[in-house]
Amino acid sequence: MKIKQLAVLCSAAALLVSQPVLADINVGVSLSSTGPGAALGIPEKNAIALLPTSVGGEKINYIVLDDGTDPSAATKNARKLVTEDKVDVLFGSSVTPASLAMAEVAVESQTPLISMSPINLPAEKNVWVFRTPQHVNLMASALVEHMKLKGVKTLGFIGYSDAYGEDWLVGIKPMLDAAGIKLTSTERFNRTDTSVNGQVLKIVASRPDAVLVVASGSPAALPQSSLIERGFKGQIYQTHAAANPGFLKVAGKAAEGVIMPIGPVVVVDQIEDSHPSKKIGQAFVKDYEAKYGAGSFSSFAAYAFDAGLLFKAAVPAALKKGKPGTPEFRKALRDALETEKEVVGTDGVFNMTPTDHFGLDARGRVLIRVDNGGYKLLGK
C-alpha cells in the first residue's frame, strides 16, 4: 500500500516538473521625470500605472527609472534594466537624446525598445527600436499643407540645438522647398535656455510670414512667448511635443491662436464619432483624469499608454515562441511588434513593418489651434 501512495506521489511530482513554467514579464522603463523633460515624463510616468498588469494570464512587472533628462543615466537605467533586471522589453525614455541612448543598449542587448519619442535612427540600429509618437514628416507635411493653404511665402525657424530640432529641420526643408515657401533664419536654443531674445530678433528682422517652434513641453513657450513680446503678428505653428498643460501654462496668452498637429487624443471628444481611436481614447483620458485631476490629461502620457497597447498585442504571439526571460522570448516579441496589424491605440493605428518602426499614418494626427487656452479642432 505504501509502495503504491508513493508511487502515486512520484508520479505527480513528474507531472508537476513536466508542466512549463512561465516567469513573470518585466517591463523596464526610464523616463524623464525631472529635469527639462519632467513635463513630457510626469505624464508619462503616470500612464505606466494605467497599463495592465497581466496579458494572456501571465503578470507584467514594470520597472520604473528616472533619467532626469540626461542621456547618460539614460544609457546607465537601460544598461541597469537589462543586465540586472533582466526585462523583456523596454520603454522610454520621454526626449530625444536620452531615447538615442537607450536605443544603443537596446540595439547591443537585443532587447525591443519602444520609444515615446521620435528618434530617427539608421537602419541596422532600428531594428529592435520602435515609436509610439507620429513621425516627424507626418506631422510636418501637415504643417506645410495649412501653410500653403493660408498662402504663407516665408517662413522662420526656431528649435532645439539637438536631434529633435534638427529631425524636423531635415524634415520639413525638403517640403518647404517644394512648397515654395522659404526659410528666412534658421536659430536654436538649448532645452535649459532662459532666454531666446537674440535668436528671436533675428527671426523678427527677417519678416517671414510664420514661424515655426520646435520644442517640448514648457520650454516651447520661451520663444513663443518672445515672438509676442517682441511684436510678431504672423502665424506661430508649435509641433506635437508641445501639446501639454505645461505650455499652456507657462505661455498663457502669448499661446493664444498656436497651430500645431497632434494626435487624435488629444481632442478625442472633437473627432468624428467613426474614428478607431475615438473610443479607447475617450475611456484612456476618463480613467487617466479620474486619478489625476481634470485638465491633467497631456498627449504624453497617450505615447506611454500607447507603448502598453503595442506591448500587450504582441506578447500572445510571443509566448508561443519563448518563455518570458529568455532570448526568444525577446526575438519574437520584437517580431510581434513588427508584424501585429490594425493595432488600435489612443493616438491612431499602428501597423509596423520592417522599414517602418513608427507605424501610424493620417488618423494619427489633426491640426488643432489654441482657443482661450484650450485645444480646437480646425474645422470646428
Second form
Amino acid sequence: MKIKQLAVLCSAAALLVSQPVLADINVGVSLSSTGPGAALGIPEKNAIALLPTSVGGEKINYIVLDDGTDPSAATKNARKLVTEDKVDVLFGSSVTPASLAMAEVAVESQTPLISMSPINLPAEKNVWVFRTPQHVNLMASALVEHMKLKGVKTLGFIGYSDAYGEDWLVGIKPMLDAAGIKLTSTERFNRTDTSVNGQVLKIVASRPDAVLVVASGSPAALPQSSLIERGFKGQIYQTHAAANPGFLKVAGKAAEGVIMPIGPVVVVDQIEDSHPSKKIGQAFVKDYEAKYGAGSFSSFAAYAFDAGLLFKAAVPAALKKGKPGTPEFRKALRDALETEKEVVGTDGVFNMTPTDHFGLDARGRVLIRVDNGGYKLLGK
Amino acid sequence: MDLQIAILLGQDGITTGAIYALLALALVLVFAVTRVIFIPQGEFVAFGALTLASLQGGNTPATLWLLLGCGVAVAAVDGLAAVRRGDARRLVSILGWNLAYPLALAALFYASQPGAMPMLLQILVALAIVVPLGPMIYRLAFQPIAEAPVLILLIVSVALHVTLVGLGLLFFGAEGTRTPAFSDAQFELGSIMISGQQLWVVGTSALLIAVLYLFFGRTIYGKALRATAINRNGARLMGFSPVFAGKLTFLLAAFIGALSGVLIAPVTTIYYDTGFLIGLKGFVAAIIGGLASYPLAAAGALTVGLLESFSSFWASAYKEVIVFTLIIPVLLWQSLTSHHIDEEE
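Complement to the form predicted on its own: the form predicted together with its partner chain:
Next comes the full complex, and the chain you just saw is listed first.
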C-alpha cells in the first residue's frame, strides 16, 4: 500500500517538475570534442556556450554531448538526445562521418538537424538536414576560378580517405574538366598518418602545376610540409577545413603562400564594410576571444554559432504552429529553417530552399593567402 | 616509378621501421616478462614527444603533474605497507623515488627556464619526466594482479590506454605539435639525399638495440629478466623478485617509448592520440616475431615500415588495410607451426 502511495506521489512530483521543462526548447548538440576531430569540436563547443539562452520569450536548453569523432557514438548520442531528452532540434557533428551518422537518426525521428560539416545526402534524407559550412562545390568553384586565372593546367590531389576527401574529389572533378585542368594523380591519407612521403613523392613525380590538399585542421599540415620538403615549387591549395591556428602553427614556414577558400568571418577585419556579415562577425569574434583568449578563434566556432543563428531565426515562426516538445513544433521548425530568407550569419547570408540546404552564396566565401603566419584576403 | 623514388621510399620505410622496431622490442619484452600485452606503449611515444614540445614552448609539461600524482599514489600504497612492517630503510627509498624525485623535478622547473635550455638537456628532462611513469604504472595497475590470466591483464591494459589517451587530450590539447630537428644537416650519397634527422633515428635505434642486446646477454639484471621470461617461478626460486622484474621491464618499455617519441617528433606531427597507431604497428611487428623473438620482431618492424611506405605510394587509399592484413598470413603460419603450451593449464 505504502509503495503504491509513494509511486503515485513520485509520478505526481515528476509531472510537476517536468512541466516547465516541457515548455522550454531543447537543443541537442553532439560534437567531436575529443578524438581526431577535437580541433574542430572544441571551438564549436566553445561557441555553443555563447549562443542566446532565450528566443521569443522561450528558454532554450543546450544539451551538449561528445561523440569522440566516432560515428557510432554520434548515432548513440543523437538517439539519446531524441528519445530521452526529447530535443526539438539537433546540432552536429564536427566531422563528416559523424554528421552522416547523426543525419540517419534525424531523418528517422523527424527532427531537424543543423550540421557543422558540409555533408552530402540523397534527396529524401536531405529534407531534415541543414548545414552551416559552405557547400564543397561553392568552395571548389572559387579555387578552380583562381586556378584558371593563374593558368594552372595540371593539378595533383591529396585528400583524406574519408567522406570529406571523397566529397571534394567528386565535387571538383567536373569543374576541373570544364576548365580544362587535368588531374595528374589522386592520393589519399588518414588523419592519424605519421608520414605521407609516399603519396607526396608520387604527386611530385607527376609534375603538376599545382596541388590541392583536402584535409582539416593540423593534420592538413603534414602533406603541406612534406610537399615543401620534397621541393615542390608550384602553388598549393588547401580547403577551408584547414584554416585554423593549429594548421598554421604546425606547418609554420611551410604554409607561406598557400591559398584557401574560407568563410569571410576568418578575415572579418579585412572584408569590406558593406559585407552583410561584417558587423555580426566582428562582434562574435570579439566575444569569443574575450572569453577564450586572443587568437583562439577559428572558423569552426563560426559554423556552430551560425547553426544557433539559423535556429534562432526559425523559432518565432515555428512557435506559432506548435508547442516545443511536440512533433508539430519540430515540423514547423524544419519548414521555417527552409523558408526563412536572408538570414545573416557570421559567415555569410543564408537562403535555404527545398533543393539547397546549405544556403550560402558567393557572399559566404573569400580566397585568402597565408602571409607571414596570418591570413591575407585576396582581391577579387 | 624510378630508382630515385624507390630509394626515397626505402629511406622513409627504414626510418619509420626503426621506430616500429624499438616499440616491437618493448612490446615483446613486456609480454615475455610480465605477460602483459602493453597497449599503452604508444602513449609513451606521444607523451615523450609532447612533453619535449611543451618544454620547448617554455611551458611546464602537464606530465609532470601526472608524475607527481602517480608518485603520491605509489608512495601511499607502498609507504603504508613499509610502515606496517616497520621497515624504515624501505620507507626512505620509497619516499625518495616517488615523492622527492618528482618534487625535485618540479623544483627544477620553478628555479629555471626550460625553454632556454639546450636541446639535449630538454630531451633529458623530458625523459626524466616520462620514463619513471612506467614503473609507477606497473606498481599501480599491474602489480596487484600480476598472477591474473593474460586476458585480464589485457583488459587492464586497454583501460589504461583509454585513460592515458584521455589524460593526453587534457594535458596537451587536440592540436598536434612538431619539434625542431636535432640537426639540419643533409648528406649527399651519390644521388641520394639523407637528412640528419633520419640518421639520428636509425642510428639511435640501432645503438639502443645493440645496448639492449648487451644488457640481456652480459649483465646480471638482463639475465635475470631473461630467466623470468623463460620461467617466472624458476627465477623466483633463484631469488629474483618478479615485482622487481616487472618494474624494470616497464622502466625499459617507458624509456624506449619516450625515446621513440623524442626521435620522431621532428619528423612528423604528434597528436595526443598518435601513439596508439604507432604502437599498433609496433604490435604487428611484434606479432610477426610471435611475441617472443626479438630479431624476428625487428625484421617484422622493418617489413611493416617498408610495406607502409611503398603501399602509400602505390595505393594510398588502402595503406592501412595492406599493413594490417599482413597480420593474417603471419597468424595463420604461426598457428600451424608453433607448439603452443599454455602456461595457465
